[in-house]
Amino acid sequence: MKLYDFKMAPNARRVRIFTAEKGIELETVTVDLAAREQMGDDFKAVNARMAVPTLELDDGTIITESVAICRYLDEIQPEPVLFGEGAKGKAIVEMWHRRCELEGQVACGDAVRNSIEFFKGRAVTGPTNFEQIPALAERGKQRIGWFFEMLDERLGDSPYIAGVDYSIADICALVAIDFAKAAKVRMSEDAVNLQRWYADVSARPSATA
């Protein structure tokens, strides 16, 4: 299998950091996003939507977008769990993770992708072009902040973002908080309770994956 990757790109590093704690290895191919790589013809034949991640299987099979990537890979390798065990179990990791995706990761998509001078004319990932929003980036900060809240009134109550054990969750989670700073945006030092998070899901080896 061969990973089309980008260091600095957060859908990818969701990626790194689920197949590192699978303890899957994967040939990695680097599409540079700052030179633009991905809007070559070489890439648009690889993945029309021009987007990393991108994971190509042995028989030419061409998977995109980071969860369904991690799905086949939970698949292939089900241990360690990661998106939940039975039904209770499966629904909550999905349902927190649902929720760091729409109130994290895609608030810092519009904050970062709507106020950077790199996205200008590119304020959405994909083929088409679309022109930045100056208030979309605005709100996406405020809509940061308030995740951040949610997430430290979450972590009152449990070690990890949907339960006792480290999920997929967590990883969407990380990267948003992570992603967040491109946009000036940071953790409160008053969220005790995510800090506490942060610091043990940052030790983890993955985490630099």
The other form holds:
Number of protein chains: 2
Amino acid sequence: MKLYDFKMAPNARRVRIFTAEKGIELETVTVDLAAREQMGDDFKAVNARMAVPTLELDDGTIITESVAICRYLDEIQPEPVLFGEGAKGKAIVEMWHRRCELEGQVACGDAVRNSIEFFKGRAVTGPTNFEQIPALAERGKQRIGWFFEMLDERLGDSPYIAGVDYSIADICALVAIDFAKAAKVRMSEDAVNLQRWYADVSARPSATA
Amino acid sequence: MKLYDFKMAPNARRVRIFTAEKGIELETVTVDLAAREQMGDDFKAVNARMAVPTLELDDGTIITESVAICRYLDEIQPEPVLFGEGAKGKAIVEMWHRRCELEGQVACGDAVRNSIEFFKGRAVTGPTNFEQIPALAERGKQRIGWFFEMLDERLGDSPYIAGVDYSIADICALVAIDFAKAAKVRMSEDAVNLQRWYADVSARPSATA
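Switch from the form predicted on its own, shown above, to the form predicted together with a further copy of the same chain and output its structure.
Every chain and every other molecule in the complex is listed next, the one we just looked at coming first.
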């Protein structure tokens, strides 16, 4: 199998960190989003949604959506556990992962894609061009602030976001926080629990993946 | 365990349909969102995010996020399979489910919450009040149109969204389509594959849950 990838794409980074944590080595093919290579005919034939990451299985099956790719990799390589264990453990990871996605990553996407020059006319991933909405960028920035406060509070009670173990929720939050820097939104120095966690997860070898 | 629920809330409906398909009977507690009961102190003590659905386990654990609740129910009652089978099957369901969420449900949420009178000043779920952004409602409506086209094409090749079997992706899409009616966005009569599928999934007993 091979992964269509781009170093700077946050969703691709989620898969790369997940893969590194699992100790899986994947063949990768770079799709240069900076040069809009995902909109060319060659890549459109692979993924008509024109987005990375995209996983191509050996039988030709195409899996898009970063979490679907992680789910596949988790099934073929269950250790270490990143989606939780047992009914309650899996539900708690899913809950925190989704909070990180919906309250964090979506807010970061709103802030970045609706404000920076690079995404002018490309405010939404996919085949359709959408203009930026400045009010949505502002709403996104405000929501990121609330997300950081929520995480800081949670991480006062828990070493990792979903509990005592590192999980896919930590991966999502780390990627969102780093992506938010593109919109000049950063964690407060006073958010000591969040800062402690950020230093911890950023120091894992997978964070450079 | 018990489910905090509200009949008209689309995310609560996702859980109710999932539960009905599984044949699980849950004790439910109605939280009247029309009366803003989720913002009262009683419910805030259950879920500080002030959102339904919320599942309370017998040990007092609170699970929020509709898909996390479905994941828990799936673990305690694996049949019928709604999240796919095998590594590839699970990844394909996750991929289509996420496409239905990100391209469909999010677009519907953008359209409805940023346009109708009921959500004035409450454009985002959760504890913080946000004003509506009319341009986002328009973007949402346009994206729903693309979502319907995408589904119509997909359903020309496949009886259900993720393949030959009904899955959580169908639940998500059905709920999104019905929710979009609040913003007066409806499927085209010409979308014959989508209409065939919609009639099919709407006729299942679970659809009235």
